[in-house]
Structures are given as structure tokens and as C-alpha cells.
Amino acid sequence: MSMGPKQAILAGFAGVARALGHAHRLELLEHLGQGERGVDALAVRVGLSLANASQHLQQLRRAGLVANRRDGKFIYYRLADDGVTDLLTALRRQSERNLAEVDRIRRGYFADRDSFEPVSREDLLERVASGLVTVLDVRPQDEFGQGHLPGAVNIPLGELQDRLAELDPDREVIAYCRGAYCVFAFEAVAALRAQGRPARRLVDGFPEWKAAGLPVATSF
């Protein structure tokens, strides 16, 4: 029997289900959402052979979550839109609404590195306007290059503490990194706040301001 039109839309949400069903694409789609990388750098950074990175990444472009494009021998990866990294932070409050497991680590974990309330985007951009803040970028430099927010400062975790002098110490540091979960900017509020320095991290990362047609910066 074949499907009708309903039956038909709902087997292509199905789809897009599955794409998003193992922890190395979400892991991918998060790299992705800093931009554009090739496999083989993806591979690396997410701990995946070549082959398995290229069968998950062809997972997530037959669920049209990504885009690729070919330079000669080496293929290229791009989330296929911003929509993208609006569906994983729906996922990501459904599961911390409804999932005890994952509430325990984000307690656990991320809290105890950070108990205090994040800064909100809109409350970010009046801080920036006012010069009230140095915000903090501590993804790699690479990252950071494709696409960061306006006046960010650039230090990778781990340079920060070598590079302590670069920030203004009676300013208060606002730290971003890739995500809502990425640790870095966690260990970059924890190490700043051990050095009596006042800071704060972003309510979530650089794909979310992205996202939100927030303005964006590039270093290329």
C-alpha cells in the first residue's frame, strides 16, 4: 500500500530523526555550526576514522541538516541553514525539561564550574554598546576566523592563562564559546574568577547569536 501525502511527510520527519539519533552527528552538527570544515579536519576534532565521519556527515546531508561541496580531491561540509541550529536547541531544552540524566550532568558538571545566571544575548549587546565589557572568544583560532561575535577578543583556553595581561582586569569579561555545553567557556569563567578577575559567560555560543541574525564578524 502506498502512503498518502501525511503518512509520506511524517516517514521525511522520521528521517530527520534518525539523522539526529547518535551523539557523533549532533558532536558533528556542533562543529559544523562554527562553519565550514572538511572532513578531514571534522574527523580529528570529533575522534572518528576518515570513513566514519564521512558516513555519518552522508547521514546528515540526505536528512538535508547539512551541505557539502567539492575542491579537487577534498570535500567540504556547512550546516545546510541557521534552521539547523535552531531544531538542537529545541532538542537540547527538551531533553534538560525532560530527561534526569541529562539534568544531573548539566547540574553536576556545568553548574558546579558556573553557578551564577549567564548573560542573555540582548543583555550582551546593550553591555557591548554601553563598553561596559571585554567579550571573550575561546574557541580556536580557526573558529574564530570564520565567524565571531563583534569586538570579541580571541584567546583559546588554552593560552588564557598566559595571556591574562591582554584583558582589561577592571572590565568584566563575558565568555563565549561553541554552544550552550562547550566547556570552554565554563573552564574560562572558572580560571578567570580564580584570578579575582570578574566574568561571566554568554547564555549559549556563537551558532545561537548566529542564528538569531545577531551581527557577525569574520578575520578572513
Second form
Number of protein chains: 2
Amino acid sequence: MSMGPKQAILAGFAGVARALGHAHRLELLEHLGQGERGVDALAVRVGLSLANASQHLQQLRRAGLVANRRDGKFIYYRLADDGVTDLLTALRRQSERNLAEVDRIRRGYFADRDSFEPVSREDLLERVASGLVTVLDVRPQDEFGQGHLPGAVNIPLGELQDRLAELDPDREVIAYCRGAYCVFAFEAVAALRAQGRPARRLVDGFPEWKAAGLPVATSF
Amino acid sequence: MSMGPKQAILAGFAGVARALGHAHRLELLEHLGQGERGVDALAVRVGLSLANASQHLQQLRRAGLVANRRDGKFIYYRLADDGVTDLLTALRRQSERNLAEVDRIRRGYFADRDSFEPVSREDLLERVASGLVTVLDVRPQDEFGQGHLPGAVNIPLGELQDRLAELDPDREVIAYCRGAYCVFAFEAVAALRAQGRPARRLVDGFPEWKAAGLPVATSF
DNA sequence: TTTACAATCAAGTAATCTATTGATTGAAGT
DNA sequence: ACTTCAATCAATAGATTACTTGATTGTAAA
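Form predicted on its own done, so how does the form predicted in complex with the DNA look?
And the full complex, kicking off with our chain again.
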């Protein structure tokens, strides 16, 4: 079946879109947005069998969305570049705007937990500069270590109740985690407000911050 | 099969991505980017049977990418909003950057025809303001009528040879058509340069211009 | 070597997607 | 009412995709 150059190019684009066309692969990409990971770690986090995760990752690789490297007997996958996060953001925006189903879930589940306007990246930068807020990273420690917002405090969601003392009760907390639909940040904000503390959520998560070209700190 | 709110949302995103995951649907979207069209007109232009085109369009509608309205016995489809063009642009960018296959075709076919740097939208605006260039729209007349760049001259590609007299030979021509991979603009630039006339190509096409919020003129 | 283990590959089944065909619906015109 | 025609629906066969299982590859350590 021969086709013109335009059809061939469109088929290429379609292949990339199809690679994004499965919830498991989108979730793999969300985790890869936090930093490089081995296949087994990804499989466990997303709840897939090892073989299944491996095959999904290979589809993403064929589509040019992720890259990998071998180190000893481990193979580490990572996003091909920051542009992947931009594409995911565009997909999310479009879906939020015009897909009734997504909007319904968002209203039903997420709106309850956080009726306050999320903070934009620009706002956060301003507030940090004027020393008014604490930036709180509620992801697991290893993800924090691979990269986080400069000056952020890391308290994984599960430890938040026990470590409240580490947060100055008079400063507003701005919490973030993996991305716009990462549940951790919603839960953290709800928990803090339940204690009467001022808290809001960053509009999206770490990968979007990084893709926007803003500074990133690491712990290793 | 129950799943958390996040999985449900990701499944929604995946559905939108899958809707983009077929070359025929991408081509339908490209045509819809020029303006509203009936099902039969779309089917003919993309080379699909009526029933097949109808079904693809319905998939796009379920994904919230297009909308339609009935007028008499015709049903007209259109892009749901300008954001769809932004998503398509993001998909194109990502594919061009990281998909070897796309890059190979682009080099092999398109680079031959246009070794000159395409003109950005900003450049075009500047040059038009200083009166140095002729903006040439090489799409069919009906597409031009539904919306075009302000001040553009419409000469469909097939008529270009016969109507060369309408173009001032001393002014550079900037040609555009449906989008970044619309062949008309490439062919037009090649034909003009073969005549020894200065000509370049706008970096992408009409839908991207419109989605960028720049002014649009119509003929009806 | 042998052993261990991360990851991929290969094969098979169930589910989903694509395109065609012919029947059906809905709105105009006769 | 009847006809016409745009578009959708319904049913089907063929192709592609998803996930599982068990075998295989590649690297490191015993």
C-alpha cells in the first residue's frame, strides 16, 4: 500500500498519538516525569506485571516518547525530553476543556478536596521570593531526591500527620506532587486545612515545572 | 472493573489520544482546521467512503475534538475549538523532534522542495506591515473564502502558472496553505523560484495562524 | 563454570478497531 | 403520501492490540 509523503507523515503522528492512547502508558509517563526508573520499579508503581510493563515501555520507546539505558543488569527508562511533558499538558488541557466525562470526575472527586484556586507557577515564584510561603513536596523520598523545586520541604503524604511540627503554622503551605491529577497534593491540602492551617495546591506538578525551564534541585 | 478517579481521568485522556491515533482522522482534522464542512465534502477530500468518514467523525466527536450541527439535510462538522489545533501542533512538534521515521520523510521529500528557511508568523506580520511582501494563499477558493490571512491573495496551486501576472515580480511572495505539511505551499514556492521569483513559505498554515489568535479575514 | 536475576522475547487468547456492505433515519422537495 | 438524498446505524470479516505464560538473553556475582 503506497501512500504520499503526507500520509506517511500523518501515519507517524498517529503512531505517537496511539502510544499515548492507553491509561497504563500515560501513568508510566507520569512516573517517568519524576525521573529515571527501572522497569521493575515502574511495573510495581503502576500495578502491572513485569512483562506487560516492559512491552508498554517498548511501545513508548518506538514512538520516541521515552529513551532507555542499561546499567549492569538494570535498564533505566526516562522521558525522551521535556517536550513530552508539554505534549501531555496539551492533551490534558484539551481533554479537560471538551470531554464531559473528565470534567464530571474532576468536579465529583477533586473539587471536594480542594475548593481553593490552585497557585500558578508564577505566583509561587513571587511568594517564595518574598518569603511568605513554605513549599511542600509530598512525593515519596526517592522521587524528591531525583529532583524537586528549589527550597521545597519533603514530607511524604503518609508521614504528614506525624511531622506537622516541621511546618511553621503561620506560613501558608503550597503543596505539589507528581502532576495535576496526583492525589497526594489534594490529600495534603485537605489534611492541612483540617488542622486549620492555610494551604493551597500548585496548579500542576514537578514535571511541568521542569518542562517550563524553571530551576530544579536534586539531593544526590 | 472499578478504578480510582485518577485512572478514570487517565482513561479519558487516553481516549482523546486514541482518537488522534489514525492517519485518516488526522487528515480530517486538518481539513476541519480550514473551516466547517459537510460529511460528504470531507469524505471526498480525504478519499474515504461516506460511511467510513462518518464513523471517523463520530469518533472525533466522542473525544470532544469536533462538534457538528444540522442544517436541513446536511450535517456540518467543525473543530471543537482552537485548542484542538494547539494539541495537533504539540503532537507534530513532538513527532518531528523524536521520531526518526518522520524526520526521514521530511528530509527526503520536503527538504528538496524548499531549502529556504520558512517564515515565522512574527516575521510575516513585520514584513506585511512594511509593505515588502505579497502573501499568497494557494488553497482552493472555497477554503480561502471561509477564512484567510488579512491581505492575502488567493491563487489555487493549479492556476498559479496561468496567473503569474497577478503577482508583482519585485515583491517577495510568502505562500501558505493548510498546515505545516500541506504540499501546496511547497509546490508553489518551488514553481515561483523556478521562474526566478523570490518566494518563501510560511512556517505552518491557516489553522495555526487562527489558533494563535491572529486576525482572520473572510469573503462571505 | 554455575547461579541468580533483570528484562525481553515468543506464542496464544481475548478484546478492540477498521472498513465494507446494505438497511434505516431524518429533512426537503414533488 | 411519495421520492430523494445526506448521514447514520448494524452487522460482519479481517487486522491490530492487550495481557498472560513460559522460554530466552545479557550481565554480575558466587
